[in-house]
Structure formats: structure tokens, C-alpha cells
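In the form predicted alone, a lone chain appears below as C-alpha cells.
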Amino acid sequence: MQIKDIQSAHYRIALPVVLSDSTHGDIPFFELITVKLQDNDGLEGVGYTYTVGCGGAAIRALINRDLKPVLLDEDPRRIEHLWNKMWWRLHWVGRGGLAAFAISAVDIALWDLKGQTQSEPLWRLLGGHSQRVQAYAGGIDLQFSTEELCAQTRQNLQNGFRAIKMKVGREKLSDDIARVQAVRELIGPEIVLMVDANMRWTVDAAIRAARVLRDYGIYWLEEPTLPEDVKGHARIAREGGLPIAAGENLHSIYEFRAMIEQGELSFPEPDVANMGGISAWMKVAQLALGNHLPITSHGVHDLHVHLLGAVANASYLEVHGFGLERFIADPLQIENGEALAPDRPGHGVSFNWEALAEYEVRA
């Protein structure tokens, strides 16, 4: 069994409607960097990754010149061997950021076509702990009106979500509580309520907000400060008395292990997409459970519904702004507050070639 040929494509998404975080600011569009893996018996598998709207032809481009030359002709049952190989690969010029998205995205492309070869979906090929995951609605909503973000709210509840996120990080504390107490109103006490401030805060900005935040019943603090200060999270943790969660900006399992051991983390929440793809996923959730640690996901829910589904110590799936409904066969369900996932092999996902092409990125 051989790999025969790698197929990477670029896409610029126009977003449905402008989403906004305290960090990126309003985000019209998303970037989608595909990968077609096909081995000699005529096989495939899909990869894919994604970028906030700068990167995707960087990434393509390390996947294309560096990555594919390395990997064609090699076996792609031996996924261990072949994510080591890109690795050390790009090391030099990696350890993260887009090498990270590049190694992703075949990662992610070998596993589907072992589960295509195996006839098993991904969630049982890799543990196979429970088909069913809670599920979250992730808002990228820092900029809406409380209006909006209210109508927001009452939309996922209807769309069947038990537990909603929204966006704090706004230029006054004030406006971020305002808007919090005005979805716990109107969600009530029972729904799980969590907020993502994406990295704004100073670590004393962060411990003040989350001691005013405690009172309004916050499952989880996300992303307070800067990933790169760890013992600042500790601190947050500590002083500000909410959970914190974090990681879709860690790049690596040594990084995760960092902050898993000295910054107090108590939701790991790894990327599939962006830090090493599912081996490197896997790795980071048994790590959690070394540690007696939930672990959580970050964006390509049509993914991480299978790597929640497939370990024992999963927490929430998040449903993600930037979806791929439009663009794809079978759409992720949510029923009773649980996403369920498919019964195809592999990760099942399978792209509107056609309705991707008018958005794609020849340069």
C-alpha cells in the first residue's frame, strides 16, 4: 500500500453574516486548506484545516512543496512514522504556528483513509468510548448587540443546544457583564453558560472580570490572557476563581503539557486543525486523563465530534461560527444538547466539491 498522490486547494469563505472577537476583530471571511490523499488501490482520504482569514496559501504551500515530496511512495498505514517524518521535516522553521496547520491537515488525511480502508468511522477506530458527545454553540459574537446576541441565544436553544458560549472582551467591563447577566436571564440557572474572552485581558484585568463573572454561573473562563504566560494563568485560576479553559492557540503537546502542569488549566482544548492533527489530538486528550482533566475541543466540530466521542474523559464538543454546512453532504445533528457522530467511515465528512470552487484560491 503507497501513497500515490497529495492534492492540496485553498479556499476564501465569505462568512454568512461578519463575526467578531476581542483579538481578530470583525471576521468577514475564513480560510479552507483541503487535502486529497489517494494511495494505489484508487482510496482517499480528506484532510482539512482552516485560518481566521491570513495563512491558507502559506500552509498550502508548505503542504505542497515540502510535505508532499517527503510522503509520496511511503505507506500510509504507518501514520506514527509519517507524523514524525513531517515533523522533523519542518522543525527548523516549525514547532508550531503553520507548520502545525500543515502537518494537520494530511494527519487528518491519513486517518480518514484508514478508517476508509478499516470500514470504521473515526470515534470507534480510535477507542470508540460513546457515539454521543455534548455539544456547546460557540458564538463569535463580541460586536453583536445585546439584541442580536440574545436572538442568537434563542436560536441554539431552539436548534436543540444545552450550553451556549458567547465573547467577553469588550473596551469596558461593564458592557461585557451588562450583555453576560442579559443571556443568563434569559437562558436561566439549568443552561451551561461559558465565555471567551480570546486572550484580551492582562492576568489582573482577567482575576478582576472573573471575580464580577462568578456570580452569573460561568462553566468556564476561556482563554483570559496570552497563552504564552502560564504562570499568569495559574494566577487567573487561582484569584479569579472560575475554571479556565484554553488551547486552541497551543501549537504542540509540549505545550499542553506546560500548561496542563503549571498554569492550573482545568479544560485542555486542543485543535485538531492546528496543532498536529488527530495523532497529535490523541495524544494531548490521554495526557489530560494522566492528569484527571476533561478535555474540550476548539472549531471543526464535523472533526472533533469523533476524537470526543472516541475517549473516556471527553467534556463539550463546540459547534463552531465557522461551519461548513453549506459545503458538505451531512451536516453535524444536535439533538437533546448531544451531537451524535456518523456511522461513516472514516470521518464521514464529505465536500461539495462544486459549491467550493467558485471560492477557491488559484494564486
Second form
Number of protein chains: 2
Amino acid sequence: MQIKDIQSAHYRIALPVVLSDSTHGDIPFFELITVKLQDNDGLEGVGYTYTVGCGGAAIRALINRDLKPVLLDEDPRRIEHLWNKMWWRLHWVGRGGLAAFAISAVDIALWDLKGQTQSEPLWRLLGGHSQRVQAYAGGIDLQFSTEELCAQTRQNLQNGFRAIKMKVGREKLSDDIARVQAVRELIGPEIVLMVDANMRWTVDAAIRAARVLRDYGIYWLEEPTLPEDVKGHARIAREGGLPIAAGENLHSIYEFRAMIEQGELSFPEPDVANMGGISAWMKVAQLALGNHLPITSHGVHDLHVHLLGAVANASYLEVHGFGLERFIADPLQIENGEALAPDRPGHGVSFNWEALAEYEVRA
Amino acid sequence: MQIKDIQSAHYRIALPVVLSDSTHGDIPFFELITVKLQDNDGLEGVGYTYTVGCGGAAIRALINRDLKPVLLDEDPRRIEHLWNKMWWRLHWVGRGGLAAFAISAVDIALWDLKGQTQSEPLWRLLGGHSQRVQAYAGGIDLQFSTEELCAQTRQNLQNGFRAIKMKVGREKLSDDIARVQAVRELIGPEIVLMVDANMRWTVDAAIRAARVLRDYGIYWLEEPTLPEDVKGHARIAREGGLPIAAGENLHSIYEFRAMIEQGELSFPEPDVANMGGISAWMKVAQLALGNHLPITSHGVHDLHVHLLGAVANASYLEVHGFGLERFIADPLQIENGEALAPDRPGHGVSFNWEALAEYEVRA
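The form predicted in complex with a further copy of the same chain is what I want next, because the block you gave corresponds to the form predicted alone; please supply it.
Complete assembly follows, chain above in first position.
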């Protein structure tokens, strides 16, 4: 079996609603970078990654110019071999960062192809723990008024969610607390509530916030400070008294190792689209298991539902579509707060390439 | 004052001699990515970075598509402001890695422009400690026969060098030891000798090698293992008994902080072209000073001679030109083993753009 061709494309897509969080500010559009990979039997695997607005052209350049030449004619079933080949080919400009986005997109395409070849959905091919996965609604809502926030929350409850995440990190901590209090009063004591600070705080500010937030039954506090400050995370966990989640800005298994072992991370939250793909995500899940920790996910729920379904230590799947739903044939199914991994071979994500075409950015 | 225009170009240049080390294998060509930045007075700053063969098109794409739009019309004197703007603009795909190469090239251009504006050479503008800097000849010579290695060493001594670095990391440790022994016998006990393993070893293999190598008066052991294994570096330093140097694969001040504080690094070795430019390099130099450590450099000697000349804790400047000499007007001057920082404004590196043109890679 051989890889016969690889095509990568770059799309720039306006978001239906401008999103905002405490660090990235307003996000008016996102970028989608896709990979199609064909074998000599005519099967095709599809992979993708995304950005919050920058770097998409660079990711496509890495895939087309630097990765494609060393992947063509290789056996697509030898994913560990190809992953390491990509890692070392890009090592000088890599070790995480933007290179990890490019490797992720290719690795996801390789796993999708393997699923097609085996006629198996990824959740079963990768471990097959459970087709149903607990899910939460991830709100990107820092700029919402309390009324808008509560309306969104009511809608999420109506949609079957039993767990909800909201943003914190406003200028004044008292604003954050008032918003959290409003949401907790709305949802009652049983619904799971997470908060996400998007790296906004210093370590001391995060400890101060955590000590107040813990009165509201917070399930986890996400990204309280910079991912670089591993020791700072440990202090926040110990002195703040809330379980810490992080991972969307960690781009290698090594960064997760440090945050788990030294940062006292409770909820590792790898994003399969930016930390090395399915091959790397599964390693972090097992690293978490070996540290007696659950694993959760960031974004890209159509892929993560398979990965969390595969493993024994799954925590909640984050559900937020980032505007991608309208380009995907079968949207994620949520029933009673659980997401259902598809039975279609591979990841089962089928893009509407015609609808995407108008957003393509040419090289 | 305003930034009026920015142009970035990407060159792919065959090396005069194929280089090799224990990790990157044969390196038949390198990539040069340049930035020209003009202000509204008609002055121009020039910055650049390089790769060992991959990622150049992606770096140019980041500069042209993602950084240029947020830099135009800004005041080029506010470098700290612009550096942070670039860091956060690329943060989602950044935090080091390839994004750091793009930021480096722009930051170097901004400092060059500041030097032109002030009519000052960078070594004096940045601190002005000493125009003369101790230098060593950095050999990329793992594949050389012992005869070739000794011939190169004799040539380096004739060129005035009093310090020399050679590669280790061959298949058999006994080969490394025989080569180190041959060089030490050739140069006598007074010449400084460093060795560089380019991440080749496990921690245990590195400790074993260090315990033998220390009989040969080794000044530092460079990159004994993967940069991800911070604790492993500490073990190698303590149990191997040689001072450890590392840095060419660290891409942010935070990665240096971890390696200094937890990795027990003795010689931080930042490469200004891949860890955030002059603004970030100077911060690592001061971080080293605050930890009672010297600072050294990797590659790009035409820039580093200024940076090491600026600071109080300079160790040896690495001299190896990577084939760039033939495109630069005034080659680095070495006298009695010392390099001389130029008196020309800015970094004083003047490219021969006509000679480069034939190597340009179009987008």
C-alpha cells in the first residue's frame, strides 16, 4: 500500500457570530486547513486543523512543500513511522508550535484512511471503550451580557446538555463572579459548570479568583494563566483549591508531561488538531491514565468524540462547532447530554467541498 | 516615525560542503528568509533567519500574511510593543516553534533600523560591554574521517582560534572517544575544546559518555539529549560531571528559564534567529546573568558578535558561517581568537542581493 497523492487547502471563513475571549479578543473569522490523502486502492483519508485567524497559509506551506515530498510512496499503514518522520523533518522549525498543526492534519488523514481501509469507525479502531461520551456545551461568551449568557445557557439545557462551560477573565473579578452566580442560580446545583480564563490571570490573580469561584461548585478552572508557567499552575491548583484544566495551547506530548507531572494538572485537554494529531492525542490520554487522571478535549468535537469514546479514562467532550457545522454533512448527535460517536468508517466527517470552495485562500 | 513597508524573501541555497550531525543527518542546503523594513525617513532595517532545509516558505508566509498587516504604520522605535503584538498575534499557532523564526527576523530588522536611526552599532546600542569577544570554531564534522577532522582543526588554529568545537554522537562511543583523543593530542592541553552531541543520546548514554569525555578536558557538552527532557539534562549535568550547553532548539525565553532553573544548564546558547530575535536574546542573557551564568550563542555569528559584545556575561561566540559568508559584504574579523564587533550602524550586515537573487524561492 502506498500514498499516491496529498492535497492541502486553506480556507478563511467568517464566523456567524464574532467570538471573544479574554486573550484572543474578538475573533471575526477562523481558518480551516484540510488535507486529502489518497492510497493506490483509491481510498481517501481526510484530515484538518484550524486557527483563530493567523498562520493558515504557513501550515499549508509546510504540508505541501515540506511534508508531502517525504510522505509520497510511503505505506500509509505505518503511521508511527510517518509521524516520527514528519516530527524530525520539521524538528528544526518545530518541536510543537505551528509545525504541530501541520503534522496533526496529516496524521488525522492517515488515521481516517486506516479507518476506511479497515471499515471501522475510529472510536472502535482505537480502543472501543464506549460509543457514548459525556459532553458539555463550551460557550465563547465573555462579551455577552448576563442576559445573553443566561439565554445561551437555557438553550444549552434545552438541547440536552447537563454540563456547561463559560468564560471568565473580565476586567473586574466581581463581574466574573456575578456572571457565574447568575448561571449557577439558573442551572441549579446539579448541572456541571466549568469556567475558562484563557490565560488571562497572573498566578496570584488566579489563586484569588479560584478561592471565590469554588463557592459556586466549579468542576474545573481552565487555563488560569500562561501555559509557559508550569510551576504557576501547580501553585494555583494547590492554593486556589479548584481542579485545573489546560491543553489547547500545549503542542506536544512533552508539554503535557510537564504540565501533568510538575503543573499538577487535573484535566489534560489536548486538541487533536494542534498537538500532533490522533497519534499524539492517544499518547497523552494514556499518559493521563498512567497518572490516574481523566482526559478531556478542546474543540473539533467531531474528531474528539471518537478519541474519548476509545479510551477508558474519558471525561467530558467539549462541544462547540466554531462555525464548521455548516460545512459538515452529519452534525454531532447529542442525546441526554451524551454525544454519540458515528458508526461510519474512519472519523466519518464529510465536508461539503463545494460550499467551502468560495472561502479558499490561494497560495 | 512609521513603518512604511516590509518585504520578506525566501532563498534555498546549496551548501559548499554537505554538512552532517548526529540528528539532522546530511544537510545539503539551507534556507535563508530575509526581511527588509522601511521607515518614512527612507531608512531600512534588515533581518533574517535560516533553516536547515525545511519551513522557509511557511516562515515567509507568516511574515507577509500575518505579521506585516499589523506592523505597517506602527512606530518602529516601540520594539517591545511590536514584539508583544507579534507574539500574541501568532500565539495560537506559536509559543515558540516556527512562529519564533518569523518574529526573530522582524525583530532583528527593527533593531537594525534602530541602529541606523541612532547611527550606532548594535553592540554599543545594546550595552557596549566590549567590542572584542572570545570566539570558537564550530565544526560540523561528524562524518569527517579523523584525518579530515585533524586537518580542519589545524586550519582553525592557523586562523587564530584558541577554542574549537567538534561533533560527537557516532554509532559507537569508542569512535567518539578516539576522535576526541586525536583532537586533544593535536591541540595540546591549553586550547579550549567543546563537544556537541546534537540530542543524539538517551540520558543514560549521555551520562556514560560524559564520564569518559571528562578525561579529555572538555569545556562543555552540548545538547546531550532531547530539549524536551529538562530533568534529564539536570541528571546528565550532575551525574556526568561536565558543564552542559544547550539552546539552539529552545524557542522562547520560557524554554530557557526551564532549562536554566530545572535543567541545571551551564551555558545557555540562544540563537537570535530562532528564539524571538534580539529582544528575546537579550532577555535570556540577563536571565543567565541573574542565575550567575555566562551566555554563549549558536550560529549567525555576524549578529551574535554584537549581542555578546553588549553584555557583561559573554562566553564564547560560535563561528560557523553555514555558507552565508559569500553573500555578505564584510566577513567577521577574527584576531588572536577574538571576534571584533563592527562599528557600522545597526548590525552592519550587508547582503549581496544580486548574488542571492538566483536562489530565491517564489511563493
